[in-house]
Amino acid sequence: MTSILISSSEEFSGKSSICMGLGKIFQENGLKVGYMKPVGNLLIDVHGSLTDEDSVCIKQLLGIDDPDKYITPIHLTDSLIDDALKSVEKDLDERLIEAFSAVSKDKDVVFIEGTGGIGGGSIYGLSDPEIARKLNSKMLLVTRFDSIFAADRILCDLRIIGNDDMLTGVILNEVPENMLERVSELVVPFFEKRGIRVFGIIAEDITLRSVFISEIVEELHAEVLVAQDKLEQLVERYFVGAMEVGAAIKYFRRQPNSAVITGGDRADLQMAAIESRVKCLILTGNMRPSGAVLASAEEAGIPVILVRGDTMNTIEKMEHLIGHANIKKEVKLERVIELIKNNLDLNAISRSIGVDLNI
C-alpha cells in the first residue's frame, strides 16, 4: 500500500477535484483506492453526525464504503482551536493513525486531501506536511496559478515542506488562457531547473467554475416559482440586471448559460431575460413577478427564483458560490477526468508513489 497526501497553496486550489480524478483512474486501472480528508473542514450535519462536505462527496463519487468517522476522523471546530491555543492535550496523532490504518486496508493507494493551505492546522500539529510525515506519506502541491506570482507561493510551499524528498511534484491548476504559453515556456523551465516536477498545467475551465440552478437554489435559501424540472442545469455566469432593456439584451444573448439577478419589480429586464434564454432569474427582496412573467418563464422552461434579501447580499453570495464551485455531479467528475487525463502525466505521478499505471 501507499499513498499520497493532495496539498495546496491557498483554499479552493481544486484539492478535491484532483482527489477525485486521480482516484477515479486508478479504479479505472483496477487499483483498489482508499480516501481520507483528516481534518475536516466544512462541516455539515448527515444524520446527526458531523462530517466533511467534501468527505462525502468523494465517499459517494469513488464509490468508498469507508465509515465517516475514519474518513474524516478530526473535525476543525472552535473547541478545537481553543484547546490547542490553551495547549490541551488531545488524542489527535492517535485518531489520526487509527483512522489510516482503518481506510488503507486492503488498498493499493490512498489519496489523503489537504486542509486549507498547506500551512493549515499547524496550532495542533496537523499541518499537511506534518501529516504526510506522520503517514509516511508523499506529497503532490496544487496550486491555482492565477498569476506569476504562483510561483512564489510555490517556493514558499517548499520552505514549509522542508524535505525535498517528500514533494513528487506540481500540478499548475485554473491557468487563464492568456498565460498558458507564458508559463509553458518560463515558469515550467524555471521549476524544473530547481529540480521541482511539474507534472502538468490545467487551463482555466468554465464547467468548472459553473454551478446548477439547484445548488444557487440551496445557497440563497429560494423559493423556486416555476420550472422546479429546470434546476438540474448549470450556470456559467451571472448578470445584474440594473441596465436599460436594449443594453441588457445584447448581454443576455452573447451569454445564454447566465442567471440574471434583478429586483422583482423589474418586469420588463424579466420579460428580456427569458426572451433571451437565459439559464434562470434570480429576483430579489422578496418581491414576486407578475403572472406574466411567471407564465412566460414556465413556458421558456427557465427557472425563477425568489430570494429575500436584497441585489448586493445576493450578488456577494453568487460570486462565492461560483468562485468556489464544488465537484459534487457526476457531469463535473466526467469533465475533471477528461482534465487529468489529456493534461497531466499520469504515468508520472503513478511512479512517483511507486505504482505503475502504464497508461
Second form
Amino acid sequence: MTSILISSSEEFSGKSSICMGLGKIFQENGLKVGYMKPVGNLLIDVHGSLTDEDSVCIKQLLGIDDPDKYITPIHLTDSLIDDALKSVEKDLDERLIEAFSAVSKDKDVVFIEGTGGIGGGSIYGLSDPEIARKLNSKMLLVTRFDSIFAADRILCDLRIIGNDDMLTGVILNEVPENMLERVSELVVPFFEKRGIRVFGIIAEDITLRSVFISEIVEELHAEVLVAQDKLEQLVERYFVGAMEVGAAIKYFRRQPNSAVITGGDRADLQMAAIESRVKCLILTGNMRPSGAVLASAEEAGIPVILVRGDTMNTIEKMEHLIGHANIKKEVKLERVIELIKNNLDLNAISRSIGVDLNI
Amino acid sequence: MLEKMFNPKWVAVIGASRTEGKVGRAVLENLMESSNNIEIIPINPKIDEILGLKCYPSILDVPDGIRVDLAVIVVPAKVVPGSIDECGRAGVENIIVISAGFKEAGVEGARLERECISLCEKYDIKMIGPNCLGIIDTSSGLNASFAANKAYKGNIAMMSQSGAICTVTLDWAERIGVGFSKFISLGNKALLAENDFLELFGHDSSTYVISAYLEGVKDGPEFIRISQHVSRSKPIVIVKSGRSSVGSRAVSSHTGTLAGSDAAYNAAFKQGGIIRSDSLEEMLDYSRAFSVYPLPEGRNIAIITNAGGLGILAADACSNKSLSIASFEEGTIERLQEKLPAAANVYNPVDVLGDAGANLYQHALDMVLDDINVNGIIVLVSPQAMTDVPGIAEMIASKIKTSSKPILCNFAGGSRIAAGEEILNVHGIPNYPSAERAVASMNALCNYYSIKNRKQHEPVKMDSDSEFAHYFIEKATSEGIRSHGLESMDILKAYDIPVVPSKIAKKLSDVISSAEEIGYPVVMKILSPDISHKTDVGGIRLNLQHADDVERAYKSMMSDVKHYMPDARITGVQLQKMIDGGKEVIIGMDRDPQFGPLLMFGLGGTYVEFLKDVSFAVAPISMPEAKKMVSSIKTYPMIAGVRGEAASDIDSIVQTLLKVSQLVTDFPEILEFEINPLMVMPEGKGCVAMDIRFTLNV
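Please move on to the form predicted together with the partner chain, as the form predicted on its own is already shown.
What follows is the whole complex; the chain from before opens it.
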C-alpha cells in the first residue's frame, strides 16, 4: 500500500477533482483505491452524523464503502480550534492514524486530500505536511495558476514542506488560455531546473467552471416556476439584465450558455433572454413574471427561477458558485478524467509513489 | 381562402347563453341583428332554446343537412380544445375563439393554446383568436363579436391586436359616423395573424384603406413582402406600440413576445410601403383621409383661412412635414384679387379675412383648385362673429365630393363650429380639430401617392466566392468560434469587398518585419477574441513611421491591454497599411428577431455614434434602397462633399452595402456584423474595410 497527499496553497484549486480523477483512473487500472480527507471543513449532516461534503461526493463517485468516521475522522469546528488554542489534548494523531489504517486496509493506493491551504491546521498540528509525515505519505501540489504569482506560491509551499523529497511534483491547474504558452515555455522549465517536477498543465475548462441549474436553484434557495425538467444543464456564466433590450440581445446571444439575472418586472429583458435561448432566467426580488412570459419560457424549455434576494445578493452568490462548484455530477467527473488523461503524466505520478500503471 | 369566415350562411355559437351580460348572449344578439341571410345555431348542452332559436347540445348534433360554415366559441378555455375537436369532426372549417385564458394567462393557458393549434392543424381549421372580441364584416352583414357598438358600412378595414382598442375605435366611429368594411380582433394570433388579413384586405373589393393596431408581427419577412404588394393598391396605416423601453416591457408582459426593435419596424414599414402613425388618433385621422380623398399628385399645398394666425400655424406645420406652400400662377392671384377685399392676402396662405362668408371661401377655393401648381388644399375656418359656419361647411362638403384634389378642413374652435363639424360628418367628411392634424393627414396622402407610384425593384444579387465563404463559416462553426474580428477579414474578400493590406504577427521580431514588409506608415491593432472595443483598452496605434515606433507601440500596447483587460486572450497584433485621405463610415447588421438581417449605415467617428445618425433597411436590399440608406443620414453632405471638399466615392459605399446585404442574407448564422470603419476615398477611388467584427451562431 502506498499513499499520496494532495495539497495546495489555496482553496478551490482542484484538489478534490484531482483525487477523484486520479482515483478513478487508478481503479480503471485494476488498483484498489482508498480515499480520506482527514480534516473535514465542509461539514454536512448525512443520516444523522456530521461529515465532509467533498468526502461524501468522492466516496460515492469512487464507490468506496469505508465508514465516514474513518474517511473524515476530524471535523474542523470552532471547538476543535478553541481546544487547540487552550492546548486541550484531543488525541488527534491517534484518530488520524487509526482512521488511516482503516481506510488503507486492503488498498493499493490511498489518496489523502488536504484541507484548504497547505499550512492550514498548524495550530492543532495537522497542516498538510504534518499529516503527510505522520502517515508517511508523499505530497503532490495542485496550484491554480491564475497569474504568474502562482510560481511564487509554489516556491513558498516548498519551504513550508521543508523536505524536498516529500514533494513528488506539482500540477499547474486552471491556467488561463492567454497564459498557456508562457507557462509551458517559461514556467515549466523554470521549475524543472530547480528540481521540481511538473506533472502537467491543465487549462481553464469551461465545463468544470460551469454550474448546473439545479445547483443554482439549491444555492439560491430558489423556486422553479417553469421547465422543472430542464435543470440538469450547465451554465457557464451569468449576465445581469439591466440594460436596454437591443443591447441585451447582443450580449445574450454571444454567450448562449448563460443565466440571466433580472427583475421580475423586466418583461422585455426576460423575453430578450428567452428569444436568445439562454439557459436559465433568474428573477430576483420575489417578483413573479407575467403569465405570458412564463408561457413563452416554458415553450422554449428555459427554466425560470424565482429568488427572494435582491439582484446584488444574487450576483454575490452566483459569483461564488460559478468556478467553485463541486464535481457532483458524472458529466463533470468524465471531463475531469479526460483532462487528467490528456494533460498529466500519469506514469510519472504513479511511479513517484511506487506504483506502476503502465499506461 | 377566408370567404366563409366572413360570409357564412350557417353560424354556430358554441357556448351560447340566455343570461344577459354573458359573452355567449352578446355574441348571439349581435349575430341575430346581422344580415337576414345568416342562420344561427346556438350550442349549449343545458338548454333547448335561446331567444327563439333551437339550441343543440353539441355541434355534432346539428342535423346532417346543415353545413356550419363558422363556429364562434365562447366556452371556458379548458373546454375549448374539446369544442374544436368536435368542430373538426363536424367538418367546420372556420372558427373564432373569443374565450380568454390562453397564452396570455400563463403556462396552463399556453398548453391549451398549443392543443388548439394542433387540433386546427389536424382538421385543417382556420382559427381567429383565442382571446379576441370577434369579427365584423359590413358587406356580408356579419357581426360575430361581442362588441357593444354597431359598425357602419364603410371602406376602412381594421385589425387590432388589442380587443380594447377595437372597442374604443368602434365607439369613436359610431359617434361620428365612420364606417368599416371589415373589423377584426386578432387576439393571441395563435394561427391567423396580420399577414393573413393584410392579404385578405388587399383582395377585398369593399376595402379601400387598411388600418391596424399591432404590438408585434409573427413573420417579419413575409409581412414586408405582403405589404409591398398590397400597398401598391391600398394604403396601409399602422400603429405599432411598444416603441419606448417602458412600452416594450408592457408588450412583452402582455403578450409573451418581444416588442422588437423600433428601428427594425421603421425600416420594415418603409420597405413595405406602410404609413406608420404614432397614435391611435393619427391612425384614425389618416385612415379617414384615405377613405374620403383623392391622392395629391405632388407636395404643393394651398392654405385658405379666415384667420392669419391659423394660416401661419398651418404653414409652419407644412414646413415641418416637408410639404411645400404652393406658389400660385399669376392668373390665380389676379382672379383672387378680383373678388377678395383689398386687405385680404391673395398669396399663399390665402386670407379671406374674418368676415368672409361662404361665397368668398368658395371663390378662393375655386381659384386655388384650378391652379396647376396646387396639389392639395387645407381650408381653415375660425368662428368669427360674422362667420357663417354651416354655410361654409355645406359649400366645402359639396366641393370635396367633386374635386380631384384633396381638400382637408380644420373648423377650429368648440361650440360655435359644432354645426359645421356636424354637417361634414353627415357627408362623411372628417373635420380635423387642428391645423396641424389636417396637415399631418395631407402629408400622409402625399406620402402614399409616392408609395403607390414607386417603382418596384428586386434585391440585387451580388457575385461571391460562396465556396470559400461556406468553408470559412463551417470551419468556425466546427471550432465553436462565435466572435470574430480582424483575423477573419478574409470573409470580406469572398464577397469582393476591398480589405486593407495587413499582416498578423505574434512576436515583436515578427511585428517589426511585418511592418517593414507592408511599408510605413502602419497601424497596429490588438488581436483578441475578447476585445471588441480596441480603442478603449489602448489596442490601436496609428501612423507608426519606423521600426522604433513599432517597437514602442507594441510594448506599450501589451502593457495597456493587460492593464485594462487582464483576462483577455491576446493572439497577437495586426499591422495594417496606414490609409488616410478618406472618410470613415460604418456598415453593420443586427439580426432582428422579427425581421431578420437589419442593415445599418452611418458615418464613422465618435460624435456620430453619439448622435445616432444612422439609417436602416432589412436585407436583402435593392439598389435604390442601398442608395437611400446612404443619402438619408443627416450627415450625408459630409460624404457628398461640403464647402468645396471633394465628394467621397458614394458608389463604392452602395456597392459594399449590397455586398454585405448579400453576405448576411446568404448566411443566417451571422448574428451581428460590422465593418467599422470602412474608409471611403474620394470619388472614383473606392473604399477599403479597415476593421470588422461579427458574431456567428455556432
